[in-house]
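Form predicted on its own, single chain, as structure tokens, below.
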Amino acid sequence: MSNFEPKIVCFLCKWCTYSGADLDGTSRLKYPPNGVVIKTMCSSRIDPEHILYAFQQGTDGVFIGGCHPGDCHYQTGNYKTQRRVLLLQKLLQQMGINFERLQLEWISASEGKKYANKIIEFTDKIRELGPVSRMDGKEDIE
């Protein structure tokens, strides 16, 4: 598995963690290229079937960025997301999938280097458990 390179769809806020992300790139910091972005108007937008279909389509990780709580252009989108997220990573192991591949954070537009460790942890953390499965969350199945 030595060779073995995340794909990771990366769903971001327009207006706080898509800025943050767009101040790396004039900022020249670098992470690893592996995530796909996709740039929603607010974190709450992503529908869980979004997710979903990332994950049946052979993504090994899927990563929300947002506004912090509180913070939000849309006033309570953040808090939906938080929730939605909770129980989608509850539905993921259920699935066999490890919840640890469905990653939200809070990060502003001024926050860019946060953005780019956030991104290099969760590509390490996505190389570590290795390709998605189908049983990757479940040790003993009967």
Second form
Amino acid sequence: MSNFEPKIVCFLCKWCTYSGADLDGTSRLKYPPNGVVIKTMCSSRIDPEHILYAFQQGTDGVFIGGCHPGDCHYQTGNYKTQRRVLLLQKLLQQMGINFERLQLEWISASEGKKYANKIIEFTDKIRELGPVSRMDGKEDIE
Amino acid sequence: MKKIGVFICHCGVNIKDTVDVERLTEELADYPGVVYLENYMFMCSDPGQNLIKKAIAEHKLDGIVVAACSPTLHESTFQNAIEEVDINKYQMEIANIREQCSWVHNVKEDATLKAKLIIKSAIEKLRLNESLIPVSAPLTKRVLIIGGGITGIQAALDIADGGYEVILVEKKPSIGGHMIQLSETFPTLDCSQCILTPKMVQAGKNKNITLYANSEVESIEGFMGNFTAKIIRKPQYVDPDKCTMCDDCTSACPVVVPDEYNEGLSFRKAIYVPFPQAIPSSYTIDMEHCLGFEPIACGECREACEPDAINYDVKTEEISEKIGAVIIATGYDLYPVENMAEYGYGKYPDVLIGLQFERILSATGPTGGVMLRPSDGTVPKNIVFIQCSGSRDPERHLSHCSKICCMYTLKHAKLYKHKVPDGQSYIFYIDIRSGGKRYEEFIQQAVSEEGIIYIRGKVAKVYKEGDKMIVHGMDTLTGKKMEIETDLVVLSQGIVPSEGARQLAKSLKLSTDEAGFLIEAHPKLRPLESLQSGFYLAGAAQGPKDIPDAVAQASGAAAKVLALMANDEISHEPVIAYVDDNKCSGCGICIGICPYGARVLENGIAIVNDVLCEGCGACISACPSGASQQRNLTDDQINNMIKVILG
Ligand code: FES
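Show the other one: the form predicted in complex with its partner chain, since we just had the form predicted on its own.
Expanding to the full complex; the earlier chain stays at the top.
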């Protein structure tokens, strides 16, 4: 398992996190290349079905980035995302997929460093968890 | 199948050094739908663009993917380029292989593989992209301005000068706002009324401005470019055309009430002119206090009125106005002084708020501009000013800084000194904030030349002893308690949004901050717009502000509105939600989700109002039947992208 390289799908909202990720580039910060980005207008566009579909297609992790609470370009989209992600984490766990494979972070357009750090952490975590399987759901989450 | 061209940019060495562009060109050649590939040093350059245009023509491409820098940089460049060869601009996708690939990874092999996935996912998105045209709607070239203070007046004049019609709504019987109550303005000490009155007259006379005083906006329906405002106009009961301003009515009126213009320091009658320079210049009956609604009980003014201008039977009017944009300039109120019992306001007549002191300083005020204290009409020999009364006190009162108090308090102290040269003033302060142009000089000059004493600290209590007021406080610089015996205490009361503004914000669904001030679309880059399209903000409704800033914002908001009005119709991004009628069950979940009120039920189908929709996509992921979709980012497109990324 030592040379396992996880596959990760990243959903980033255009207004905050996508710009934050761009800033990493401009500042030449480095992070692992495992994740590929799908840009949405707002994090609230991400349908739980897309996340489930990604797991079905064999992703090892899904990373979602949105604007900080109160900063969503569309007023309250990120609150909706948060509710959906919390529910979905429970569902994943019930399906036997470790809920930590789905992570939501608030990253603003100025937080390039935070984006890089979060991607590094997330990739490390998924590496540790190993390839996705229906058997890796740990204890139940609260 | 759509014929797709892929154009990979080297960006000099920025991409090429980390991503093997030749290998990508080779390996993507047999990707489904791709009929043409090319890599080039600078795609964004003129030769680069020409190369794209030539390839489109030669290979009859239906759409292109440009693998280059972030779309924030050159999306529009390439969109414009393909439009020149008659390809819809939505048939172009950027694959961001610089900011999100070559610049953030070191190993060429890894970066190349990732770039390939990014390009493939862009191809998948493009494959199902539709050609779109911007959504357009008619534009009503009339503007509603709510609030007739200096901000509203300035914005109205600017827009009227630009040639568009303005509806100016003021809740009070006259425009002028708080500024007309002020004596002189800092830091130049020019007379507030002298600079404002001409503007009021202009606003009253301008043929492009319709003024509704004594009126309130009840609701605004519709969307940017096409609003209908419902305005409630309270009657004045005096016909301004017949009224000769003889003033016989006020002498006849038996009702006496505190005068708002003088902040309760004098009295007026129930029939009155708010102040001599009022616009519209006419009498009003204050229906809350008038006895004439029982004509048997009174009717004195009508009898006294020779030209027969008074009519008690006029009813409240409901006016409907069509407008294209709204400027909110509802201004401020003072933080309720009743909340600050420790200062004894209301209990002692010689504890005043700043606006009352302003009236005492004013030539049109209750004392005719002579410095006299309210309790016994004597000249105060000293005054204690208390700054931040209610402001910067998150535990008990407001957490924000009211911004103008440092300056107006000093102005008060200065004007007092001009009227009572041997008088002494003390100012309790937390910090002195004098960031405006020439404000610091204003303060320094006053401190060195006028002998004003600043005490850093807070006042704990104010009480009366004999005919003196005793101010108990603490000098936080020396740590000593202090007690000052004084003739008058003036509170620099904190600023809050006006009551009407809060209600209005609620009914119009405009977002406000914790203090109730309106929130701008972006704190730095879009400070004059609300997130709600078509609504603009100016003046103290958006946050505490001095006159120069309020006027600057007013002109700024007016410029924004004028730019909008210069269009023949309004248009916006078509990348919005749409609904598949056959799949929609009419459950209405999307209606509650939409922050813009863009989803409405029509014949059992939750349709999308194209003009209102901002394209966030929240309703799409909430739709249980998959009937709601986003143009050029449908569920299928997202799933196809996921599939190739994980390929
Ligand atoms: S726009 Fe970033 S989360 Fe809504």
